Amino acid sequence: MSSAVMIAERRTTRTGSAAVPAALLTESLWKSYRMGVTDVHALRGVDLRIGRGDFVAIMGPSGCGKSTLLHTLGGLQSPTSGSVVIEGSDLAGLTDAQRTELRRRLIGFVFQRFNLFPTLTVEGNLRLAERICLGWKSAERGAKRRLELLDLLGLASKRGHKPMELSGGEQQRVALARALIHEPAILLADEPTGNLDSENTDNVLSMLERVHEELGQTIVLITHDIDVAEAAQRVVLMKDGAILDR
């Protein structure tokens, strides 16, 4: 048996439970593109269910449709057919106006890229997605979840740190907390450790298990790095554009 099929195998006994509510729910879902006079399936029929509190990577090689999924499900995108439900919203009923605060409140991001603002300071970047996701809310709420976040990341001592002073294991780990900040039900993580090396894949993996485990946080992961997918509880194996094993 291969080590790919045999983590696929790994469950936890809540994993997938029927008896735990839906984070997020697909059915049926198609993306296809029209490239010249060919139609290109991104996305087929792809059927998935996400409890609330799961830790799920999606898994496979380059091309076969793991961002595509990744941005679907966080309305990034809309499938050309089938439903994305999240926290009981349907997305195909939403407005694109409905969509993008339904992504503001529900749905944190973190991608390969960091996308850090390079003047601010870690805090100064924290601050800025708490006003955007949260608008003029609590300060003191907001300052008590930003020393949270940057004490369970291992980055209180670098709070006054700019990016440029940050490794890019540390820098990961602040997009992290930005996209933890407004306390969201689903965290999607496209390929998080792709521009770092081993030590700081290792350490980003770290914070994402405890940030499952202490927060209860839903994650979904893409990856196509089998050592990656080893941090979740389950392993979604997908191939042209389809889930072989959910």
Ligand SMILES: Nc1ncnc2c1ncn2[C@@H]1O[C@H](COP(=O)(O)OP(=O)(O)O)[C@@H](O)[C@H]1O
Contents of the next structure:
Amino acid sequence: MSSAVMIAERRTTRTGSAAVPAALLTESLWKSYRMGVTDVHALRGVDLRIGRGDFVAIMGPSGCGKSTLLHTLGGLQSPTSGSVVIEGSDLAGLTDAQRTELRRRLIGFVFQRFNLFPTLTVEGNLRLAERICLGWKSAERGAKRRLELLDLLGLASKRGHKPMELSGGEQQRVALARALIHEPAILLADEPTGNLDSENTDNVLSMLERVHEELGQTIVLITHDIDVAEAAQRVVLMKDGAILDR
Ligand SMILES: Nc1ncnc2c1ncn2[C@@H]1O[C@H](COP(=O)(O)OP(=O)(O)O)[C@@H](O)[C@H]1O
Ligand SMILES: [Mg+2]
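For comparison with the form predicted on its own, provide the form predicted together with the ligand.
Shown next: the complete complex, the earlier chain at its head.
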């Protein structure tokens, strides 16, 4: 076990059981945004531990800091103070380039907007993500993984379709496949059903459950909707930049 992992595990005593290694760990996490002459404190000392393989929903009202937390957990933005440890690596100890590399390797993101390339087919969108995350050298393995993911997410028959020819739920499933193309250990989803009707919401949630079951990813699902949060094994409540319950 590396010393970084041991440090990470020691920290878990305050935030939960150390029986399962932590996929994500934060300690005293603060994030403030400067707005003119005032500071908006989006995160106010968040201590959170998410075990490897957990499926956790983070729920709270609009503006409570959910997206800020998710972006900070995924290394997309740096905290004002406090620490984020991803799979044993403390982000504070990494250079920008190392952080980017770690994010590419370990994390898949899904957002409320699907952000698919409209001129590419489903398969083309996945290929592009593969090249960005994995480079050209993995093309052969990529073809097999692409098919498996499309199968898992019920998209095999839609391989040649463009995003416009798909329902919202199908588009989000493509975005989900894209987020998983490099087999990340952690999937971070920010209101992935926020743009979907109830039928498509159910459909995307059951796909998330299937992904969790079949691939064993650690999943963090952000939502303001209790019905959506129920898809997860554990619900963490947030209010005013802090965690109420875990
Ligand atoms: N880039 C930013 N600049 C300034 N304030 C921001 C920025 N992003 C978020 N905020 C503020 O931080 C708080 C938390 O926002 P956010 O994390 O987006 O909450 P949520 O995702 O729960 O709706 C809000 O008050 C929001 O206005
Ligand atoms: Mg948000």
